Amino acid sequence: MRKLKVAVFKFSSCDGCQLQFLNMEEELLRLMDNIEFALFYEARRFAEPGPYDITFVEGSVSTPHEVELLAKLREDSKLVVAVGACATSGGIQALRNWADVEEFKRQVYPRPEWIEVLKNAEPPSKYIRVDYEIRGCPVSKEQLMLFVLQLLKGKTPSLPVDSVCLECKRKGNVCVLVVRGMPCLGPVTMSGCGALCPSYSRGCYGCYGPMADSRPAVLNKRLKELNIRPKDIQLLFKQFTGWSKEFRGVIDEYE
């Protein structure tokens, strides 16, 4: 069987989602019988040119140069898969979309005129067609592995669409929102993390972004009823996936 030729590429990000490939460790070694990392700067010194069967892209698009690189990757790839919060909703970098980026440049760089940035940090889907999105900050290595295995078996990959609340129910967690009145994005956030934070009696931070048909306005109303301060509600939605269209609606209400 021909090996799948895979590229892993990063844009503006912390590299954490790329590292999840390496964190597969023994499982990754078994995958090497069926896939070849032709481009993966975290894992090998040399890069092979496209075309690629699958390109995984991490990070948000923040500069004009990244727009050009992204377009070339799309041209060279049969499938483009966005991995992680930055690549699916802009991630942490998108926090600057509500701020004055020119002021940041003036404060940080001695020659700010040399720094070219786009007005907003955006997910790759803003510029190209993305075939699949694997959510998380970082992505789950188990989800990555399952995704690749499904492709290797010729299946159409399936990914979660329901909420973190269902993962809490399956684990038998006490609901931190209903029982303890704690702010929690679990009702509107895509599952996939195994309800990690609620399992430790913490509210969900929304790392996996909006679930399908998330209706965050309903949760916003409930948080108001709990007398959560407007600024705290805004910050809750703004954190990891705030630039997603669904969460932005709530955030803008408090701007």
Contents of the next structure:
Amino acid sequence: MRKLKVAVFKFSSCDGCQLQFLNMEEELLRLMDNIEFALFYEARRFAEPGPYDITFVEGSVSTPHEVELLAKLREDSKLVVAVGACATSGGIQALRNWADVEEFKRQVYPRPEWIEVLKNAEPPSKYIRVDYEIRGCPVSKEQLMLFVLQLLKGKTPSLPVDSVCLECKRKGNVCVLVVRGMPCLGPVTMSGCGALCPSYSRGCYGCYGPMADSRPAVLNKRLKELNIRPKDIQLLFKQFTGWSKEFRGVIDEYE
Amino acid sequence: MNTNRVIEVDYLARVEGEGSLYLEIENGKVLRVEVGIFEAPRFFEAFLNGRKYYEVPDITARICGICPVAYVMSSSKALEKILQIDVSDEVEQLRKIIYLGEWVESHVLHVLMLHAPDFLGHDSLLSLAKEQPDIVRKGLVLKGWGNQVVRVVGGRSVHPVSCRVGGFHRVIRKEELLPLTRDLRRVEGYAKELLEWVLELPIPDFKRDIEFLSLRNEEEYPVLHGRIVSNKGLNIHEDEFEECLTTEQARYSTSLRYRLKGRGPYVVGPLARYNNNYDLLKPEVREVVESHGYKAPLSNSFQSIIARAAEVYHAVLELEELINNYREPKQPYMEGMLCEGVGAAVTEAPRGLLYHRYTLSEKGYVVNVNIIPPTSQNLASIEQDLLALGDKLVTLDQTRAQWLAEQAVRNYDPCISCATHFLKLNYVSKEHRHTE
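Switching conditions: you have the form predicted alone, so give me the form predicted in complex with the partner chain.
Time for the whole complex; same chain goes first.
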């Protein structure tokens, strides 16, 4: 079998999602029998030119330079797969989209005029066609691995669509929202993490972004009934995937 | 040989984040060095304003996917000072466990995957693995074990979810930790072997007079607390740190950079900790190091890989004790007193001192933040190393000079994602650049 030629590339991000490839550790060496990292700066000194069979991109697009790089990668790739919260919904950087980025520059840099950024941090899908999205802040390495194996077998990769609630029920967790009255985004958040936060006695903070067909407005109503301060409800939605279309609806209600 | 040239790396590889390198050499002397950071700025200090104090550790964790625990810990400790929380010994021990787990996982990543291939002329771990499968396999087991430590305590190894201001969201039970000790003899053996392997690497000869900054306390090799000390007599409390620094912004970099007022560039990280706290390393570690003649102090930046590997072995030995002696805390966390105030804290991230300062409003919302990551503190010194390396660079052909310059940057395990919150090298002649 011919090895798949893979590129892994980052935009604005913490590097955590591409790190998940390296976190495959021993499995990584086995995976290398079937794929080749032709472009992966975090792991390799030399980069091979495209075309690539699969390009994994992490991070959000937040500078004019990144927009150009992204377009070039799209041209060079058969499949573009966005991995992680930044690449699927803008991620934590997208918090600036509700603010004046010029003001942000002034807050952080003594010479703000030297800093060139776009007004918004956006997921790559805003600029190019993206073939698949794998969610999470960070993505789970198991999900990444499954995705690659499915492609290698010639299958159409399947990704989760249901909510964290379902994973919680399967694990037998006591509901932190119903029983303990804790704010939890589990009912509207895409599964894939294994209901991690409720398993550690805390509410979900939505790092996998909205599930398919999610109804954040209904959860918003429930949170109000729990007497949570409006500002704190807004902050709950306005975290790692706040710039997703669904969560933005709730956030804007409180703006 | 032409002694006038320019070394330019457009995209520095095997570092975390995006950076570049520009070196101008004339008549055998390095005239100009620029370590550029073109990672997009991410504005954490700005958007933390207005957030509730309890959200801060989860948010700052996102500055870095490789060392999130360090961000969680420095921010939690700074906020706890404002809220007047003194965490229990049990919670402190658990924090040390997850933090040392991160040291192991992050250090082995750097030693094996990012740095060692340079010394042996490989472009990546994968090509190294073909030649030396045994040490690579053992290193990956070791790295996996470090990740497992973080996962058991934190839920997942990247951006763990169990930590919070005041402690942990729930008690981590002893029986959850004990499976980590099942394989410990093997892991300890691998850590020792990795250190011995690193001590045999062909390390370039290089020396520079450097001020090394790290935490120091008299009880233990520093992780979570201590005074900030240097090998040149600095000895200050964390609250005084910011006053001792000057902040600079370079035109070619999105990362700020720092110097010690009246003293100049300095270095934080494994080499600094090793030099300042050598007496506190486990005797087993010192024995291996000394049998190869690498006692502290070390003033060769290329030897940072030794300090890193020594810390891995130390951390594994210390984790064994910490896990065996672990007692479950009575309560997972402590609630603080909401009040207005300012708090600063420093902890030892894998790459060195990580400083956080917060101001909170009386309702617990953040109103001001300053975060100083290790890599931005090391930037000025990285450039000093490249300047000092000039004599060597001019004697090498273009390809090897470029590689050595890159390696000099990788000595610092730069974490560029953190710093903007680093490197691509083209080697072109000066004449060519000017005609472009």
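Positions refer to the first chain, counted from 1. Computed from a predicted structure; not experimentally measured. What we label the rigid core is the largest C-alpha set whose atoms superpose within 1.5 Å from one form to the other.
Visitor: So that I can tell if residue 154 moves, could you say whether its C-alpha shifts by at least 2 Å between the two forms after the core superposition?
Guide: No; residue 154 is a residue whose C-alpha shifts by less than 2 Å between the two forms when the cores are overlaid.
Visitor: Core aligned, does the CA of residue 112 move at least 2 Å between the two forms?
Guide: Yes.
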